[in-house]
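Next up: just one chain, as structure tokens, the form predicted alone.
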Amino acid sequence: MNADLMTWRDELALRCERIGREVRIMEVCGTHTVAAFRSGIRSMLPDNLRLISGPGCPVCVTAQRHIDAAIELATLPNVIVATYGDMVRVPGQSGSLERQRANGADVRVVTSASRALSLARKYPDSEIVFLGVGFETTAPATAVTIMDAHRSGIRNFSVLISHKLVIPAMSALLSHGDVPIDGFLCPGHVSVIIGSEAYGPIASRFGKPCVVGGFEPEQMLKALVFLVRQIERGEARIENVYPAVVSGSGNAAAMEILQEVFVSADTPWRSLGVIPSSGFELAPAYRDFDALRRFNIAVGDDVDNPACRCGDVILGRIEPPACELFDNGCTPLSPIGPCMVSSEGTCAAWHKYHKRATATGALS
């Protein structure tokens, strides 16, 4: 272990004890749930600190009536449906994407919205339909792509909007009110986007301190303790550590071709339910580019497997081994729920690094 890991361990350890109660916080990110876990972080927290998962990946949060419209959109005729690989393999009312490909569905896994749109060339007489999921991060992506898409004159590309924002999602499970959250690790990828101050109402609203940090062992140690210095003296600030990444203004270029392409909307998110300005439309320059107003496709309500808890996961209320189904018949390789699906998700955190560290003692 080097020095700094160390001298971050031994303060962080110092400041939970003299706090003398358990402190939880909420790392946004599915990226910093997954990292806590691969890097051993989870590991060498003090006992009262607990690291609690929140509405971060973006995989997870996407609605259930979403996940149902993808599908109905592959099974049409001459449809191309192109998306991330993560989402092929979300369990639907009628399946999943996989399981249509595997009846006949043209369904074609990219790496970005731009591979899409490259189908759409390749493919003129096919209708390719993307499906836009995902936070700030990848928004922007979108974004450019349908300008191109436009500017070219390419009319057999649209796209399925699911993006979402993140801070209205803080907002809103602070504002439910029934998970003690005493401060939160906030995602550095998002943050590149919208930038640290944007967290600003959550630490002034709420009370709750923000720190934005990256993935490596040492920034997220530094992150917590910087979240602890904060939780000890009563405070409820913006911190950045991950200054070399993220400023306070985040990318102005790319908010401004997301202020462009899309407007805010009111989102439905898995177990959240429909949050208020959390999310995207497209602008009425580009609507025809939007896939359920060109294939007249309604959006349904959500229909979850009740068994299954992602929802409560996602929010921070459980941790995944709460959930009869995890291992239990949910398993990355048959997954029931979104959050076992998805490289992010905090129950494929749990079964692929919890066991193997329980194995070895490092976790209890």
Given for the second form:
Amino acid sequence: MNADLMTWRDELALRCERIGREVRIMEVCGTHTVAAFRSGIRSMLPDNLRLISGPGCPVCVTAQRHIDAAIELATLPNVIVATYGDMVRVPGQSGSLERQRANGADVRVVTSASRALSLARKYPDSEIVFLGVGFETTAPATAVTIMDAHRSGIRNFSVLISHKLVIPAMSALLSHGDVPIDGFLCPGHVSVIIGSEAYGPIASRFGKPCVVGGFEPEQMLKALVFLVRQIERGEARIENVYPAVVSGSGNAAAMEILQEVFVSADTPWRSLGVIPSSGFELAPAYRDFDALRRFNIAVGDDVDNPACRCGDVILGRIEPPACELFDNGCTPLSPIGPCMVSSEGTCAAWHKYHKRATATGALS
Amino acid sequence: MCLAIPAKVVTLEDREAVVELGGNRLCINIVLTPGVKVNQWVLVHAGFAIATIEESDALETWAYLRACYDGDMQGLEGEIGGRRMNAEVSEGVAAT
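How about the form predicted together with the partner chain, since we already have the form predicted alone?
The next block holds the full complex; its first chain is the one shown before.
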């Protein structure tokens, strides 16, 4: 361990000891979730510091009804569904895109929205439907691609919009009120787009410290120390300890494009229900690219497996081992809940990195 | 899925750039980073540059990624979503 890491670790331990109670910090980024395990950060945390993984994995928070709509789209004749890889395995009410593909549906994995548009150019006689999932980091790529399709007059391309916005989700968690949170480790690459100042309402309205941090061990520990300093002093400010890539105001070009293509919309989140203004729908000029509208797909409700506790995991109420399905019918190879599907899902991360956890998993 | 990875811009053409990432060359979209120049480093996510960064920060991040991903370059490529230059011909993918 290098000297900087030890310094941050020791200060974290000292301050948490002085606070003298459980300190609950939530991260809302799947990459932070995995990095905390992968780099060994979790093993360096003081006993009374609880790092909670909130609704930061885009796959995990995609509403089941949107998975069901994607599956329905994939069953339509002449439709090719193009999606980021993790989405193909997320269970809907009846199977997954992966299962539909096994049944003959044309489901393609792409690594960029622009690749989906390339498919539309390549197969002009097919309809390409791209699944637009992800937070503010990913949404600009979808927006640019829709603008490109619009500009190029490409008519066989549409998008199932399921993008999510992180700040409304954080606000909803705090408004919910039953999960105590002392502060937020804010997502580094979402913040590249929205800027650190975007967390103002979380600090001012809810009185919670917000610190934007990177993904390397030193950056994460430093962010946690900055959070704990604020918590100890009873402060609630925004701090940015990832200034190499995150500015106060974010990426102006990306924000402008988001505002051009999308308008905010009440959006369903898996296990969290509909959160006001927490996602997007297409602005009027681009509505022809709305896959639900184009194919007249009605979005239903979510009907989760009653034993699956992904919702409680996403809300930070429990840790994965407290779910009776965890490693007991629900595994990465055979996932029941979305948090076990994505490599960035909290359950998948616990399965991979924390299998020897002996705790009951219930948070005190 | 919100991971963005540093890559160095090798060539620029209109709305796209070829970047070098771990020995591979990928074609990415640069409309979100107007003004980016050859030899600058960018953060790449889902096939798009989303920010420019200093070389020293990029190299530091790469040192971490190499240690953390233990050579799993395929996994990283999946994260950043560029179009491999040598795949363009075989797939017949038109530039977007």
